[in-house]
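Given as structure tokens, the chain that follows is alone and in the form predicted alone.
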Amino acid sequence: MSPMQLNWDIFCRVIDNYGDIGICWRLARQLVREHHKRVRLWVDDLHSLRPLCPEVDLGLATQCCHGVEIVHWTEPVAVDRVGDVIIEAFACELPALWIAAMAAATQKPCWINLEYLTAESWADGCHAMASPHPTLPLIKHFFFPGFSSATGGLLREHNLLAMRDAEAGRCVASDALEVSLFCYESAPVAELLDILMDSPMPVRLHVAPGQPAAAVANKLGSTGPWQGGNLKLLPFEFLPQDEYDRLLWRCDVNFVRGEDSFVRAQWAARPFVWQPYQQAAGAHLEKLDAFLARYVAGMSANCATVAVDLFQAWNSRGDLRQAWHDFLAVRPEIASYNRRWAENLAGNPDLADALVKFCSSKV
């Protein structure tokens, strides 16, 4: 393997609409821009990538955007070369022909299974665990993003927090409470709208397309924009990732979901509310509880109770109206805490940096 590990292949199957490809696209761009790697991103659904990268041409099998070579992953896969590093994102299962080519290579690639983010404590012990292939001379390593120094950390571009602070300095203060809404269809959106319409202060709700906009339209009819009481609802089109980050930076409260927007809301250092991807047997609620245990550990007792109550209510485990009322009362304190939270997270590894260093150590 080249000590430079110049060629990286990232494989992504789209499961959660935009979450899986969103993380892989951020990682690919960062590896190119900050680590000068040659990256091929293999994705089975270009339609899900295009809203995040409008330059993508759905009709092309191979193209280059932002320095990343994007390949439409279809079967069968023709193997022209095997990269120095192979990232199998979220256990997407590499093609058998590709694994055979990896095994046949003189210099075996560094094979990474990039796992989903979880705050559960077991991830710390499983991070970087080796898994030898049962029949081939290959070793796969499990790489866990996470919230501690024992994991691979979170994706964070080198200049992200400085850009966030510069943007905040340019923002004109709004008379309204600015709120962004990105959620799954199971979120209690109709109840939230009723609560916000009764707000004593003006609220501007920025509604993401897809499931959030559909939930609002189902409640209010038409395609917006809408006005009700002190609430003004502003639907927006899909935004490239950097523009979505700026929306999070500008808003006073961000409702986010899944993994990518969840992480970016934390870097935004603004109050946020998270809805994890729903899983069988309530496994997503275990992920929610594990995150909350870490997240509120440094809060005052009152703020911790308020934050937990709102997260739980948004995930249909409590009284949303009361939880929102209590949350607004301590919002300035939570905003201050979230800035410290982001600074503390930034002391952990950046996921792209951690991957580069880990793979270099396997030469």
Contents of the next structure:
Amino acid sequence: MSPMQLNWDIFCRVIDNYGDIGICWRLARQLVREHHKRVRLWVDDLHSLRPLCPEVDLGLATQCCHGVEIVHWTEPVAVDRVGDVIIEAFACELPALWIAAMAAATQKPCWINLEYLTAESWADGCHAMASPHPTLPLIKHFFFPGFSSATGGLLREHNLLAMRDAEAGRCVASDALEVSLFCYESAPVAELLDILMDSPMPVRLHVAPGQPAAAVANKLGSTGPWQGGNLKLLPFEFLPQDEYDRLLWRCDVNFVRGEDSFVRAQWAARPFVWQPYQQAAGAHLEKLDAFLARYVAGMSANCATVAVDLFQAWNSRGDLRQAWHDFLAVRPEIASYNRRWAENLAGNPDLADALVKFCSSKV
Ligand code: TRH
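Show the other one: the form predicted in complex with 2'-deoxy-thymidine-beta-L-rhamnose, since we just had the form predicted alone.
Below is the whole assembly, all chains and molecules, this chain first.
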């Protein structure tokens, strides 16, 4: 293995939505930009990448965007060279041919299974665990993002918080409450709209395309923009990742979902509400509870109750109208808490940096 571990291959299979490719794309760009790695991103569905990176040409088998070589992953896969580091994102299962080539390499690559984010404490114990291949001379390591220093941390570009603060300085204050909405179809969107229409202050709701816009259209009909009571709804086209960040930085409250937008809302340090990706047997609700336990631990008792109630109500476990009303009353306190929360999280390793260090320790 080259001591520099210059060549990285990241493999991503898109299950649904944008989270898997969103995380891989963000990681790939950061490895190139900040760590000067040569990164190939193998993705089986270019259609899911294009909204995040509009430069992507759906007709090309390989192309270079933002310094990342993007390869359309089709089977059978051709193995030309094996990288120094192989990232198997979210247990996406590497092609057998590829694993055979890794085993045959004189210098075995560092093989990482990048896991989904959870605040559950078991992630601390499982982070960096080794799993030797049953028959081949290869070891796979499990790499867990997370909220503690015992995990791999969260993806955070090195200048992200400074860029956020510089942008805040340029923002013109709005006379309305600016809210962004990115959620799954199971969220109580119709109820939220009723509540916001009754709002005593003007509200501008920026509605993401896909499931959020469909839920709004289902309630109000047509494709918007809509106006009802004090509420103005503004559907937006899917934004490239960096522009979506800027929307989160501008808004007073961000409704986010899944994994990556959830993390970006924390870096935005504005009040936010999270809907986890639904999993079998209510596993997502355990994730929600585990996150809330960590997140509100440093809040005042009142703020903690209010934040928990709103997150739970947004996940259909409580009275949304009451929870929203109480949340608005403590919004400034939550906003300043979230700045401290983001600063504390930024004290943990950033995931790309942690990965680079971890892999170089395996040489
Ligand atoms: O799209 P998601 O629901 O992804 C989910 C989760 O990652 C989940 O854990 C995973 O199992 C499932 O996919 C398959 O939500 P998430 O994680 O927030 O990803 C959305 C990505 O889209 C994120 O990178 C932010 C980005 N985004 C934009 O770049 N522009 C936009 O306009 C919007 C709304 C999102």
